[in-house]
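Quick heads-up: it's one chain on its own, the form predicted on its own, in structure tokens.
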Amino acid sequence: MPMHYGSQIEEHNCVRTTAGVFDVSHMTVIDVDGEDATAYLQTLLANDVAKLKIVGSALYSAMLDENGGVLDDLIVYKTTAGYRLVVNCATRVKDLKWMAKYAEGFSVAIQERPGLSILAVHGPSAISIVCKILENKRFLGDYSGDKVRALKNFQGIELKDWFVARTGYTGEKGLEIILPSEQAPSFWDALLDKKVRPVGLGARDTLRLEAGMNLYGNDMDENTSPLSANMDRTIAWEPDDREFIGRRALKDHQLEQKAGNLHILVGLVLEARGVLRNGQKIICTQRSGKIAEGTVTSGSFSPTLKHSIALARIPANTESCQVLIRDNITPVRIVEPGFVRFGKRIFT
């Protein structure tokens, strides 16, 4: 995926007043079927697929280790055949040993599907562009359009070989579409024939953080539990005998957080002049008067909002911060982790 095909900034602005189109084809796609892929899902996600009761419904979650850390965070859907996962590409061959290893014991299929390609579009125009094309007979035919229309957000469609999802990574309303591969590029064409403008890597990153959508890597790893990464609401603690990977470690990662022990992943707003970029220092000023440090783990200009914005891992019960910038301390704001929904500022 290219940092951009021309301009960032007008790629990330087409995203919030019409539409984009991102080829993350790069992400990787696996199939899991077979008599006890509910209970195999149950053991390995943090967050519990047993919620999805019908076809098409997704879910978000992390993928832990036995200490608390994050593996990986994912979209999980149901399928007719059972579920199908979509992972990072940087995480693959870790995800993929991962899931082997904890199958055994366990009824399963997992498959990974490289023939599948995956084209988000995304911005206020796009469902409407997309289900217009996909009524072509050269796609998806009469009635498909309508039938993606009707989706809800978090929820997909099974159209033939194509799987269309209302499922996204910018803060928009759009579609994720998980198509063969062969068919993509002439699906490519025909939205860049209606004017859906190609976004490459660059804007993704901005449009992402703007929605305050967290960058496996940067605002959570291996090393990081997700109630330090804004990850809590993934966590399914119900029911109480569901033993998933990590969860006595999250029991412990609980009482570090009820004791103020544990950091936690903000926003910071910075609207003077200056860039907030990932690796830097915060000064924080805690309410008990302790200085501590933080870091800003992804950072950058907004071009929705003018000015700059990060995500930073802080410790608790911080009341102020500053941010070292190219050795000068800089105060910054702090918010919720999101800052733009729909083309709009969120925080106060």
The other form holds:
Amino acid sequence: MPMHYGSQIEEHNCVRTTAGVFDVSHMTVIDVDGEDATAYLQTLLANDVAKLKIVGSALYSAMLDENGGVLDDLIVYKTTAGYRLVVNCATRVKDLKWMAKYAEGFSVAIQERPGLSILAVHGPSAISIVCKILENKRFLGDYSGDKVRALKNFQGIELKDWFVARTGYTGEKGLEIILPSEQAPSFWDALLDKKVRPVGLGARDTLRLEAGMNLYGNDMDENTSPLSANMDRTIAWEPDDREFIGRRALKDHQLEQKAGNLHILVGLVLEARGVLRNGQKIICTQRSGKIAEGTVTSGSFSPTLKHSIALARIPANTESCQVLIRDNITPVRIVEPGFVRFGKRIFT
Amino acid sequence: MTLCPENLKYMRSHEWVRIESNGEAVVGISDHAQASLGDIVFVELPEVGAIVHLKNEIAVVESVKAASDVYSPVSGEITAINEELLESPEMVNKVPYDEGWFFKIKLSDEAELDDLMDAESYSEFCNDS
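Follow the form predicted on its own with the form predicted in complex with its partner chain, if you could.
Now the full complex is given, and it begins with the chain already shown.
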């Protein structure tokens, strides 16, 4: 996946206004089947796969280590045979090792699927364009479009050896399509024929940042508690007796959080000129008047809002923030982490 | 393939200079520079009347990727700035050698021009770096 195919900003705007396609085949697809698949994933993941009631439904989860650090974030889909996980690319080797280690004692088959490609098509017109193409006999034929059109958000469907789901990383409507790699080039070409624009890694990053979505390695990693990464709602505490990896450590993180000692991940908005960048130091004035330090974890220019936005990790109880940009101390506004949804500004 | 017009002089830090008929120098950043930076979203310019010296940091370009300083390729006095760039920074990406110019300088030492690269040397310099 290149950084861009010409202009990052034009690609970004295209996803917000019409449709763009991302070749995210670098991401890792792992199928988990076998009679203990559910019990195994209930141990492995901080979210609970028991929430997945019907085949095709999707769940976002953290995979934690024993210290409650985030090993990876992933999407898990329920399939006819078991489950399908889509994990990050840079974490592939680590994840597979971890998954193999904790599979001991469970009757599960963990199989990486390198023969599959993933194309994500997002934007206001993405679903209707994809459905028309799918109905072509070269791909999935009659009625496949109707089935995909009927999907709700975070739902997917198995169609022959394809998997099509209403999930994504942009804050727009769209689909993630997991398909046999030998069919991916012709499907890609069919999308481009319908004026769907190829979108690079640069715009993928600005789109997900506007949507307020975390990027593994930037906004969280093994040294971060999910409670410090705005992932509280992805931890399934119920049922009480589900002993997922990291649960005990998270209990301590919760105590720290209650005491106000755990940092939080917030959104920052810079309406003046200048761009917030990853790693910039933030001067945080606490309610007590004390000064503490925070860090920009993901910062960029927002092409939709035409000013800079960021995700930043700051101490709890911070009242106001200033960022040091090129030797200038600049005030920035703290907002909920989430800036744009369906093409519109969502923070106040 | 990046563009390096023949009638310009270039600096190693990727600024270009064009000498106008009145002897003033027009300065911008090269096609190679704008392509490496990616989409440019903000430009900061010097003030008209400012006295600048060779290799002073006098302007800033911020792209989606990074912030980068723009150095003065010559010494002298700033006589004009391209205020259009404040509203339309994408001009630097689209027409770096025309409407994408940054500022004009009244030279204080014309001999400094001799130390700049011509199009051929600059093109080689970009290919090697």
